[in-house]
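Given as structure tokens, the chain that follows is alone and in the form predicted on its own.
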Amino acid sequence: MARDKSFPQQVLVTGGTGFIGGHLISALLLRGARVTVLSRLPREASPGVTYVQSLQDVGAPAQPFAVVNLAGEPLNSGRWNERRKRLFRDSRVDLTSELVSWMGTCEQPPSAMVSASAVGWYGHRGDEVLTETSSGAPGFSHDLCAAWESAARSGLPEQTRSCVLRIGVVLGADGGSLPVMLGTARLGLGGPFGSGQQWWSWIHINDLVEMILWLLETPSCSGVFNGTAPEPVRQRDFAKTLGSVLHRPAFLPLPGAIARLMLGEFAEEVLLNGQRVEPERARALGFQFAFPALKSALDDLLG
């Protein structure tokens, strides 16, 4: 597949102060890009990075630029209730709508936008293999992601190539869900959640960042892509592999009833149900995973 030799000189990133955003910004700087980060909290500029609190502070980009939209309140930041659900939606859907509207006012709209979504779009589908052409099942996660993706497409400038990235469980040593699991796993208590039969579609943070960069620099890429490794695993096998890498047993399960009692709807939507997602489009178009298998990913992150 042909690639654009000139990587975007300027990239606007929303959600750039989070786990994924931090890794992405480091990679963008290595590519020679200048980065503008939309952040709710004031931050001092650093070499190659400017922070703004409002899109109106971005100004008119003087050179071709691209957008990576990662903004969204983390789903594991507290017990779900109606107020938190509104925050999940507002921080994703409303901000994305505002971003797209602003892009339409730019004299030179961005050449490309990569906008995050999540594999929750597919809903609870059991053992069904899910690709980008699969349908979604109704539920809170699907409805949230569907509204998020719709906001990223509605009213987009004609000049802007759009990619939506449905992201799975992102594994990193310094953020995401893995450090949370390590505490019990290192004690030998990291057993399966509930039945352990549910599928977890995961991806190494380095592969996710490389996929975002690949989407930015490949002009023929557009539409929906699954941001997951090509080998999803059942949650019990995830727990077993993590224990093996840590040289610890993984035998003490977290019963589903206890998970629901402790974590409420988050447990039902995220921990006890899952999706068997495969990155069919990325692989077909030539993207190469550095960490296609779970053990190699965990060895790299924890070795």
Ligand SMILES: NC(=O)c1ccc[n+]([C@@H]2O[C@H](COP(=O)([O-])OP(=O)(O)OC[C@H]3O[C@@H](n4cnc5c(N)ncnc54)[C@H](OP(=O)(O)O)[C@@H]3O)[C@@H](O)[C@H]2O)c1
Second form
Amino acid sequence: MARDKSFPQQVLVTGGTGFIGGHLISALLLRGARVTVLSRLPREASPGVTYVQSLQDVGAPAQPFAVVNLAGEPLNSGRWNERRKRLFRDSRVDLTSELVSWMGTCEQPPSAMVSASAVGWYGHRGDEVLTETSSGAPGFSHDLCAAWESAARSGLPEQTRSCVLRIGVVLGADGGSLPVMLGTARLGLGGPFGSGQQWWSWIHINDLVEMILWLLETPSCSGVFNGTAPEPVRQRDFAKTLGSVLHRPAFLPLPGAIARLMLGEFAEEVLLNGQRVEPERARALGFQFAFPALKSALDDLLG
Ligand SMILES: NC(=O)c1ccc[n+]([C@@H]2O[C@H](COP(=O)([O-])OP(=O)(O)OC[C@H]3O[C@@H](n4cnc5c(N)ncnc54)[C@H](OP(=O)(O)O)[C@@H]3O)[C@@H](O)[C@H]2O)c1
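Got the form predicted on its own; any chance of the form predicted together with the ligand too?
The next block holds the full complex; its first chain is the one shown before.
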């Protein structure tokens, strides 16, 4: 597949101060790009990176420039209630709409935008194999992701190629869910959540970052892509593999009723239900995964 020879020299990243954004920015700097990060807090510039608190402060970007949209209130920082659910939505949907409107005001709009979404878009689907052409089942996660994706598509400048990335559980040693799971797993207290039969579609952070760079630099890529490894696993097997990499037992179950009691709707939406997602489009278009299998990903991150 044809790759754009001129990698964007300037990239605007929302959510650039987070887990995925931090890894992405390191990779962008290695490619020689300059990065502007939209953040809610004032931050000091570092080599190659400037921070703005408002899109109006971005200025006239040098060409070619691209956008990666990752910002969003974390879903895993406490029990969900109506106020927090509104925040999940506003921090994604409103910010994305604002971003797209701003892009329309740029004299030279960005050549490409990669905008985050999540595999929760597919809803609770049991053992069904899900590709980018599968439909979504209604529910809070689906409705949130659908509104987020719609904001990323509506009113885009016609010069801007747009990719939406439905991201799975991102595995990294320094962020996301893995460090949280490690606490219990290292004590030998890991095990299935509920039945453990639910599918978890995961991806190594390096593969996710490479996929974002690939989408930015490949002119023929547009539309929806699943940001997951080619080998999703059942949660029970995830716990077992994590235990074996840590040389710890992993049989202590977390009963669904206790998970629901402790974590409420988050448990239902994220831990006890999942999606069996395949990155069909990325594979068909030639993207190469460095970590297609869970064991090698965990060995790399924890070895
Ligand atoms: N990590 C995963 O496993 C995973 C899986 C699927 C989808 N995703 C999605 O991918 C995106 C990035 O994930 P991540 O793990 O890197 O997230 P993260 O570490 O929590 O970072 C989120 C970023 O969003 C910004 N943010 C947080 N709350 C906000 C709010 N209320 N309003 C505006 N901005 C806010 C923060 O930037 P400032 O504090 O600088 O403003 C932060 O840098 C998220 O949208 C997430 O939903 C992640």
